[in-house]
Amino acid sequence: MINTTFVLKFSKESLLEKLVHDILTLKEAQNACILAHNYQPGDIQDIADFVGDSLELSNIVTHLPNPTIVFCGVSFMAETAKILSPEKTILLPEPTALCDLAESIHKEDLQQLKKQYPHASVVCYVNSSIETKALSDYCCTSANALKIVESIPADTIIFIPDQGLGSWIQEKSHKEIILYPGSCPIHFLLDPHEISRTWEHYPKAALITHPEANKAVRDMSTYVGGTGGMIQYAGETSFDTYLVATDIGMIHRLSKEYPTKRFILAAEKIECKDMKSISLQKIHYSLLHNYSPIEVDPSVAIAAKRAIQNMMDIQQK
């Protein structure tokens, strides 16, 4: 009798492999590049070439030889990885994976702000669109916002969108914030009872956590930072067992990175829709057929590629 389970699974196998092979073959008869952000799912992270951050993966783009980039994330990452590098075809496999914290503010809104504070310097997350960060003086990400605020001569800041780290900024700045209410959906809504229920099964675990989250979360956690800065902590630090307090594409970043430790989501569904929107099937298209290139207004990407150079001339000091 056959075992038709065995067969089933041997042919979705099958089918996969091929599907990978086809992808890779795709890649290298058009010199191009595949990036994937931390939180992607983990068979795209496999097949990428770098998995990073959204600001690390654009930033890697500008040294990229390769004309044609397959950037797995979310719109805003792959409208900076254009703005970067306006030369290269950036390709975003599927063209409605937005960013509930990016699609939080519009310009007008930060034009009224902006009118509200006259004499304030407006410092962007990375995480917005093209038009917020045209509108912007800096951009910052998680790992260095605090330097940027606190590098900036004006006293007053406006910190947009996200008011998790935003709030996290306000508390160790000296400077007034003025913070506008966008948030991470996955991160500020996260419950730190659901939090402190998982730990009761770990409690020897540390907690990390993204600083988008909200207070209560973060003032429980045993590390707060960007996804960067977690991979690093993971690796100074002697735990056997850490609560990941983000996105549940981060446990097969982490997991790969450190095979001996044990990564556990902290809380159920932290996960963004439109980051596991992309497929390999998608990725595969995208190549096909130069799927979904991103486009921007030059005059807009000059205006945000400005708060992006500020930025960096802040962080190279």
Ligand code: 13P
The other form holds:
Amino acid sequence: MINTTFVLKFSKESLLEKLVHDILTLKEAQNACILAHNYQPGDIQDIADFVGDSLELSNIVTHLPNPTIVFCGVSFMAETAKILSPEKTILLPEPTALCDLAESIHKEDLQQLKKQYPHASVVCYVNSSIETKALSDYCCTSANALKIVESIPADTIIFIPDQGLGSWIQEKSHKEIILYPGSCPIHFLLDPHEISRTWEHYPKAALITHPEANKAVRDMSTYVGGTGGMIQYAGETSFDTYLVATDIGMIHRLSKEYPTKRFILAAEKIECKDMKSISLQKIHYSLLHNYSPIEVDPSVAIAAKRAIQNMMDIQQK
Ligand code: 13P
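Previous: the form predicted on its own; requested now: the form predicted in complex with the ligand:
Zooming out: every chain and molecule, the one shown earlier first.
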């Protein structure tokens, strides 16, 4: 009798191997590079050339010799890569992979705020559209938001669009920070009670939280920082267990980085569906059919690039 479970399992594994082999062959033939954000599914992280946070991926793009980049992340990330390297083909394997936070502000909202606070500088979280960046003075990521705010000459800062990250900066800076009510639904709606219940099961664990989270969750955390900061923190500290209050993709990233430590999601569902809408099949299709190249309006891109470059200049200091 044929063991169908074995046959099914065997054929599934060999199909997956073939898919990965085909992706790597296409990638090599096109001299392409695969970049993946820390929130990407584990199988994508495993085949990517670089896995990192928003800041690391933005930095890497400009240093890569490859003419084609498959960007496994959400659209604002691929768009930022295109702004920084307009001569490259930037492929986003799933063009509908958006970011609710980036969609939460429109250029008219920012124009209104700028009118209201004419002497303020605008710091725009990279989770934003190209049009919003183009109207901003500086970009920032979660890794450098405080450094950017503290380094710029203005005393009043319009911080858009994330009220989670913005209010975290507000707590740390003496400057006047004008917030915009945008938020990441995944982080901002985290339930501190649910996290407490998880923590009861692992009382000796550290709780590491993304600054996009609400204040109650940030305040109870052992560490607050972007995904790159979390990786560093887990490497520098000696907890056995870390409760992770950010997207589930980080469980794969952290567990791979530190296989002797335990990483547990702090609440049941912390998952960005858009980040998970990329798949190996879509990466294969993307390389095969040059799908879907990011296009930006060059005149808007010049203004947006200025804000990103202003961030990079401060970052390098
Ligand atoms: P990082 O700045 O850590 O890459 O986080 C980006 C993000 O989109 C968080 O929701």
